[in-house]
Amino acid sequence: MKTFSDYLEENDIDYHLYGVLNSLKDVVKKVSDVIKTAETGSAGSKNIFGEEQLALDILADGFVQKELQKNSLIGIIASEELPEEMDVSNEETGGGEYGVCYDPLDGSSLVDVNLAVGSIFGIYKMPNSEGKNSFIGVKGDEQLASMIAVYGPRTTIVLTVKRGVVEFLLDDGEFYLVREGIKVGGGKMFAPGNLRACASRKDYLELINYWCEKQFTLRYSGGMVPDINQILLKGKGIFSYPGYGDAPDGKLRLLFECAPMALLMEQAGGAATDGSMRILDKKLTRLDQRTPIFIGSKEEVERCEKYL
């Protein structure tokens, strides 16, 4: 069988590039193995959106940031968990080329009624496109690749180059490649984030009550990571999380979890948007910017602009 490594070296992966995945392969099995016994309490802190850290939460996150610190190819990364761009540059090496932008534990609320909860990756070259080490500026669309790791009864990683999308399972101490030309069509299969929206968004009612009478299945775990996991690997389906009220932009991150699942999704053949606009067109203009996505079977994201 094919290993992580295989897939990268048969695929002609810039070497570099290979480096910085190949760090964010380890750090997955570091935080597969400790979410199976660390402590779920509260941290009694708050990450940089006010939201309260769990244990989890930090320990997740001091797990990424040693391991791609490690990396002399990696010049800076940004963390839903920090405060601010951490610049991990090594002068001796004349500092690293690659940034990285993740969500350590996506979900990680979920953990103590023991439902899958999974990580997010972005990585970007450095300068940016403004000629910047920074994230700030960058749109989606630059990602040079995007992956998830679910961690459930199984670890696995689903990964894209920009050459469709894959999905790897952990065996043994190693990555297997198990599926590949992942695609995702039509299907009847909706995962309605942010229902609360409906009190206040006819329009948002209206399109539930839609899926609902269409007789659509619903699965939502109330985590984004294995929620777009079972999409792209039943091969359809949508997941929505409109803005409303005091939220007009929602809760969820553009550079931490939407954007990277935007370049997975539509390389598998679906589509993200805001309800308007493409995901991976818009700029990042600070690190805790939000957005509306609809992800998912172009038909339902379409419908969901129509209807939004």
Ligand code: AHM
Given for the second form:
Amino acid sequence: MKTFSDYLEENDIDYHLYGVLNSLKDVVKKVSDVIKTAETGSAGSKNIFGEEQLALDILADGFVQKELQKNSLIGIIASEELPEEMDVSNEETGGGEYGVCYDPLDGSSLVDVNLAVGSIFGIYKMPNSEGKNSFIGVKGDEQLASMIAVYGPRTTIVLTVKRGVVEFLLDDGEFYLVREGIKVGGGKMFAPGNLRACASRKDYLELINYWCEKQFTLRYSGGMVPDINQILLKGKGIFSYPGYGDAPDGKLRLLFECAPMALLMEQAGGAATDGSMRILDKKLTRLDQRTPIFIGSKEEVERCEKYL
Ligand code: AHM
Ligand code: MG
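Return one more block: the form predicted in complex with the named molecule, after the form predicted alone shown previously.
Entire complex below, previous chain first.
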């Protein structure tokens, strides 16, 4: 069976990018191990989004940070749990030519009830297209690769190096390729986030009603990673998270969550929009930028644009 490294070698991935992806794969193993038994209580601190951090968020972030700092190819990192982007370049080894942004443990509040959670990573070349060593100014389209790790009954990685989408399964310390050519087409499955918006947004309520009337199957876990992973692997469906009221951009973050997911979905033949614009075309103006997101099969993403 092909391993993660075999897949990258076979696809002739740039040797340096290969090194970055291998570091991410290693850290996923560590996070997967630690969340099995770690304390699930609060850390008593808040992130840049003003959200309460769990001890687990800090722990997972520490693992990722430490692993990425060790890799001299990586010059800059940004995390949902860090206040600012962090220069991790090493003068002696010539700095780093890659930027990695990540959400170390998305959906961490689901760990104590033993639901699936995940990590999200986006990889950019630095300096960015504006000549700066920063994520500010980048568009999701500039990502060289993105990947999610799902920690459920099994630990898996879903990866794109812009040559389609593949899945790996962790088995006895090694990631093995279990699925290639992952594709998303039409089909009646929906994962409707932020349903609270229906109280004030008639358009979102009407869209939800459409899916109910057409007898779509509801598959919503409360974790964006397992929810979108399901759409990718079942090959159908739509995940929605609109904004409303005084949070018109919703909750989910462009850099750490939406852009890496959008790259995976487009590489699988699906689409991702904020309602009027392709997620991958959105330029990052601030690290804590949020965006509404509608992601999944092209047909349903177009329906979202039409209704909203
Ligand atoms: P987190 O990064 O703080 O874990 O929040 C992200 C999660 C997503 O996985 C999920 O889709 C969303 O929050 C659900 O939020 P809510 O239940 O508040 O609508
Ligand atoms: Mg998150």
